[in-house]
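Below, in structure tokens: the form predicted on its own, a single chain.
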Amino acid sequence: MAKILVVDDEHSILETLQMFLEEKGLKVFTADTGARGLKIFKKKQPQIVILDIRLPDKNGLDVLKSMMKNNFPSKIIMITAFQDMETTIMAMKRGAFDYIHKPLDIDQVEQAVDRAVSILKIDKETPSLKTISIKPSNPLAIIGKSEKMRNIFKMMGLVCTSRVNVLLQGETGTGKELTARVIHMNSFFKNDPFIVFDCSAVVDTLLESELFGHEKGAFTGADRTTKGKIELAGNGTLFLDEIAQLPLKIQGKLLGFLQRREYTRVGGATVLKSSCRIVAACNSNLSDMVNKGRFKEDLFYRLKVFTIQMPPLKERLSDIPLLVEHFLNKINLELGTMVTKIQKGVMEQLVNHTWKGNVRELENTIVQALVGCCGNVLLRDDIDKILTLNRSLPVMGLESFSLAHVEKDHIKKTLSKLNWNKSQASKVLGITLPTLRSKIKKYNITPV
């Protein structure tokens, strides 16, 4: 039986929570001062603590700090009627498991306690947990052991030995830019620049200037000579992302450069040369665009000297566990989190999800889950919460979002959790008993 300590100077809160938590099968201890709370904490060593911020003899944050110094690991849930930003941030920085505002929402309390109990149980399931070691990660690591990824690694190895142009095709989020960087860093000209240019991020009128540069006075506002991306790339690599977005006029000038390896700046007459490698990427089918007359055929063949098709995540599901471990390690280092264990079932949950945003979406999901994660275990609930938030919300009537609808639902849930004890419910809700009775009548709330 898990032990829980409730420290609060409001005896009505102590009574309500004691009754509710004992019904959940927990061994409950209570204290109405910080000093008594610390004494019970050291003697009984509860796994969970519900601790008020404002106590008559001590600041709850100081009590939290003292409890966190104890070698006995406890999940400490802070509660307060004072909802200021600084206190909340300080509590979480000092190791609070959760932070709940008064008047207490019994559902929120139950969720926090259930979550703490789940983590305590999971911590005892060490053999069923996947443990992640935190170690320096390679920012240019492409993770994967699936057959498709092994074939891509071979192709990358072949193309690294020359300056041939490369076309990377694949859905958004499949790692095209990272692949281009790895190709560059493994080439014999890796010490030369790697320049990225997103063809979809610049207005058409500036594309030519951005790519090829311009001379002073070439157009209004051109107050100095400026190098373009091709010139900046020097003898290195120019990565052209979203190449399909280039207008036909610019496609023609880029084709001329690839044919002769010569170009001129906008408004200039001097012929410049460059031997940079072009790595182009797109998430659409360039061959189809050629057939529709939206992409120059000659340019297409110049770019696709060596083509790598990046597989979507759904075609390399066996790589998901490796990717998750990699992202956990990376995010722990970057954000200072310490999530080193994965609950059983999380991997299956991630493998079975449809990743429309591919690897990028998977990484973003792990980041979101870790930011909101309490403790050192990544839970199924952590992932499910993020996936649910990211799904498109179903169309609902406006009445579902009305204040009356929310209030009715909250009162109904609170009464249900407290077995329709109206006196206790009114205290938890922070309203008088007559007001509660009035609202029950108004909303026609009845026991289920």
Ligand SMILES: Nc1ncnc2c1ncn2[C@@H]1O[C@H](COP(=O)(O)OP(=O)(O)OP(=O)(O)O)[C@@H](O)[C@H]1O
The other form holds:
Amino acid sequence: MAKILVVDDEHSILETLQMFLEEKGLKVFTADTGARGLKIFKKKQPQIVILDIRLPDKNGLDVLKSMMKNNFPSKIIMITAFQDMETTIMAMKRGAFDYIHKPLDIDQVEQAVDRAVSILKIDKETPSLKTISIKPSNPLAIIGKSEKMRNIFKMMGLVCTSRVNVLLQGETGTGKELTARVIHMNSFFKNDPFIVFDCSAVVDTLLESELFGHEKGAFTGADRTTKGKIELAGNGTLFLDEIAQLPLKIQGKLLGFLQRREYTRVGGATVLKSSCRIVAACNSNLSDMVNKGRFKEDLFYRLKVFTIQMPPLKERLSDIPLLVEHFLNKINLELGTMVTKIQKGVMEQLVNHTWKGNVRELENTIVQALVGCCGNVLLRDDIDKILTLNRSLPVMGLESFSLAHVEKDHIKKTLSKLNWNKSQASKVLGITLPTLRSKIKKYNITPV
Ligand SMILES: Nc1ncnc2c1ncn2[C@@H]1O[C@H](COP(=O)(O)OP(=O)(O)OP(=O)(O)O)[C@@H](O)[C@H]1O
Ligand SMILES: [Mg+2]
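Now show me the form predicted together with this ligand, since the one above was the form predicted on its own.
Every chain and every other molecule in the complex is listed next, the one we just looked at coming first.
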């Protein structure tokens, strides 16, 4: 029989809840002060607590904090007459399981208690996975044991011993950038820079100077000589993301560089040299772009000498369980959560899903599940909600389901979970710190 403790200074509430909860088959303890509540809590170790915030001797939020310090898992449901957002957020941040407002609606209490009982039951039935621990995981690990991934590893091994240029092709989220980083880290020039340049993120007029640098006075506003990405890459790697977006004119200059290994800065005459390795990434088929006349054939042949085709997740479903465990380890550490169990059926759910966003989408799903998680089990219900919401996005068309709305909401939750540590949040969200800052500004997200 599950034990439940109710802490409230209103005796009528204690009596009503005691009667109601006993009828539900729970062993009920009651306390009318914070101190008495804490004493019973330590002695009886109830699995569920219903805790009022305004108590005569203590603030319920402090009682919650003391209870959370104990190492037996309790689901603590807060109740209060305060309707303010700050208290709710503070309670959730301190680990409350749920939050109910007064006047008490008995249906709401029942729902919260039932949910707690059911999660406790799942928790008890589900074994902890030995493979999940709260230890730092290697951020440059490429997870996969499928044949497709084993072939990718072989190709990476081959490429690491030379400076040959590499073309990485594959759908969005298949791990092109990660692969580029790992190739660099395993090359003999791993201590030289790894520079990322997103060909789609810079306006056409600035692309040339971003890539090749410019001399002082080369154009209006060029008040000092600036190095381009090629120069910054030195003897290391230049990762050219979204190479298909490069305008034809710049493609020509890049081709010239690849042929002679020489270039000039914009507005300059000095011939500069660089032996950096180019790793280019593309999520469309580059040869189609060549056929359409949108990509220079010569450049394509230069780049494709060593092509690695990243498989979409649907072609390596057997890797999903490994990826899930990897992300649980990684995200637990980043969010400070302790999800070490996976409810029966979750893996099947994940394997059966159509991952249009590939590994990135899978990782984001696990992040979303852990941000909203209040225990140590990855629950089928939670995954179901996330997958349903994500799947319904394009068809719903309702304002609250717009991508912008979901993005804003997700950024907000992540920041709040991480106490507004923006650099940690940017890592968890998989975006750069400046991008996160610009999104916070764009969506007007403020700490509450
Ligand atoms: N095999 C893998 N093992 C572990 N993590 C992976 C793997 N593949 C991708 N990831 C993770 O998935 C996310 C997306 O990967 P990445 O940015 O490399 O994809 P991409 O192919 O460059 O996508 P896009 O085309 O959208 O830029 C990253 O967080 C990356 O670490
Ligand atoms: Mg990428």
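Being a predicted model, the structure only gives us computed values, none of them experimental. Between two forms, the rigid core is the largest collection of C-alphas that superpose within 1.5 Å. Numbering follows the first chain given and starts at 1.
When two forms of a protein are overlaid on their rigid core, residues whose CA moves 2 Å or more are considered shifted, and residue 32 is one of them between the two forms. Core-superposed comparison between the two forms: CA of residue 94 displaced by 2 Å or more. Once the rigid core is overlaid between the two forms, residue 73 counts among the residues whose Cα shifts by 2 Å or more. Summarising the core-aligned comparison between the two forms, the C-alpha atom of residue 60 is found to shift 3.2 Å.
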